[in-house]
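One chain is shown next in structure tokens, namely the form predicted alone.
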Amino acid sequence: MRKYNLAIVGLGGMGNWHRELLTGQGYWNNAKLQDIENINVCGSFDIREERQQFARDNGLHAYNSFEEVLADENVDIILCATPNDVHKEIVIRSLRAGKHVVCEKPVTLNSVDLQEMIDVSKETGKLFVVHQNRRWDEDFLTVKKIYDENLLGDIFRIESRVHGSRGIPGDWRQEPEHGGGMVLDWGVHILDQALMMIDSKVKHVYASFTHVTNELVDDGFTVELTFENGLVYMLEVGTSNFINLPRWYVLGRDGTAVINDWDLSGKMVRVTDWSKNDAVPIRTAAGLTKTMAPRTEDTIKEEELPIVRADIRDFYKNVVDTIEGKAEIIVKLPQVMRVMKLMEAIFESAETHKVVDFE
């Protein structure tokens, strides 16, 4: 079995996450993972000396420059885990140096730059793949199963939220020139999930941003996507939410599902008897309501979520299998381009305060 040498460019938080995953120091569902046996992390380069020293302390060769990484004929794959604004240069130079490239997301800041990167990938014949890791999130895969298998009847609305209360981290995420803001930071994940889940064109996009803690970039957003099949998909990211709403809320004709957080706590409630649709009015402080009276227990059934398990190592296994011609890459570049163009439509909608037609 051939072992591929991988060098990390940018050994920050995500770069180190990859190092831990590939070397068997990472965790998944609180269980320690084995290393990915056919990839060897041979070294890294970072412009910060403290990260260079961190590499040495953890048994990695610390390259003196990016040029030295490119010149090393033993390097097969380069992982680009730098701030977003320098991805393009690193990816293009790596591809032209004959390396396969795994790039963190967002892959770049606009669709024009992405197309340039795609063109160089085709020109060189080297693999260029974007690390859309949250396709392996088990909460997402569970909701996708509910949708795919029509477990709630015809689903007409999906709400996907990520809430925090610490504002934007005090790094490049606060700076527009480095690709900061929550659309590029978290939107790229949950938008990719939306487009992977719903096999239909997006007809309309409407977005609004918040600037509670930062005027330069969006520190939160709400987006409503209307799909051609009629489904409405609402996405929300907030960084000033001291009480979080559920991670997922899914509405179907015959039931509702809720997932509270990444811990997969939640449930489904489904109708068992539509014939018993009448209700005894309930009293509120200011009067009666029959419309909002709760269903009786004999007409509904509470069920556990159909949890789908995953293994994040499958991303890198697919990378190796694709290089060896044994598989097709899972994260396809046209899918990445679609997400990038959708983010551009979101920025346009938020700026103009108008609905934007998309596909």
Given for the second form:
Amino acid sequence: MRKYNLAIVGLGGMGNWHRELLTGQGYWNNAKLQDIENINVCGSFDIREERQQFARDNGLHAYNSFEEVLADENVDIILCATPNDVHKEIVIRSLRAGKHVVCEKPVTLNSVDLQEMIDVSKETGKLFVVHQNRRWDEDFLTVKKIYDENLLGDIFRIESRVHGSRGIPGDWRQEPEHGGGMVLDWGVHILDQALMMIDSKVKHVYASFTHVTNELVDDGFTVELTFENGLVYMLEVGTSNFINLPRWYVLGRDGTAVINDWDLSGKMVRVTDWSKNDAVPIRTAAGLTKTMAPRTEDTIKEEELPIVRADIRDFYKNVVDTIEGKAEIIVKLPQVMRVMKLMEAIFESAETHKVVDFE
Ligand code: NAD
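Rather than the form predicted alone that you just supplied, could I have the structure of the form predicted together with ligand NAD?
Once more the chain from above appears, this time first in line as the rest of the complex follows.
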């Protein structure tokens, strides 16, 4: 079995997440890592001395410069986990130095820069893959199964939300020049999920941004995508939400599913009998409604979610298998480009307050 040496550029929060995953430390302590044991983390480089020291303290070789990483012939793969605006330069220089590259999301800040990066990867023949890790989220895969298998009948609306109440973390994510803002940060994940789930063109895009804690970049957004097949997919990121709405809300003609949180608490409710439709009206102080009267127990069935399990280690397994010609890369560059162009349409819609035609 050949071992591949991987060097981390940018050993901040996420660079360290990769280090822990690949070395079986921290969260991954004692995890069985046989699927990725052919990747050896050979060192890291960070522009901050504090992170260089962190590397040394954790038994990692701290390269003195990025150039030193590039010049090391033993390095096979470079992981780029710097702030978003630096990805392009690091990816292109790494590919040109003959390295394979794993790049954190968002791959870069716009589609023109991404095309340049793709061109260099084609020219050099080296692997260039983006860490769209939330394709392995079990909540997403569970909703995808409900959609693929029509478990609620024809699905006509999906709502995908992530809510927090801490504003934007106090660093480069607050600054436009570093590629800050929530569309590029969280949007890129949940948009990628939407495009991986719905096999149809996106016809229209409508977006609005919030600026509750930050004037310069979006600290939250709501996006509505209308697919050619008629499905409406709503996406929302909020950073001033002190009460969270469910992570997923899925509406089909025969039922509804909800996933409340990362722990996958939730349920499906499906109609079992359409014939008994006589509602007992609900009376409130100021009125009466038959439309909003709850269904009687004998016409619906509550069911558990059909939970799909996943393992994020499959991302790196796929990287190695692709390098060795044994597999096709899962996160494909045309898919990454489609998400990037969709984010550009979202920025245009939010700026103009207009619906943007997309595909
Ligand atoms: P961070 O600020 O914690 O870490 C970034 C590190 O990069 C810092 O230590 C900084 O000193 C270093 N750095 C900056 N410029 C550099 C350069 N030119 N060369 C070397 N090091 C440099 O940020 P983070 O939260 O770790 O985010 C890093 C990247 O990971 C971002 O692109 C972010 O979007 C992504 N990310 C992905 C996920 C995910 O789930 N896929 C989660 C969090 C962050």
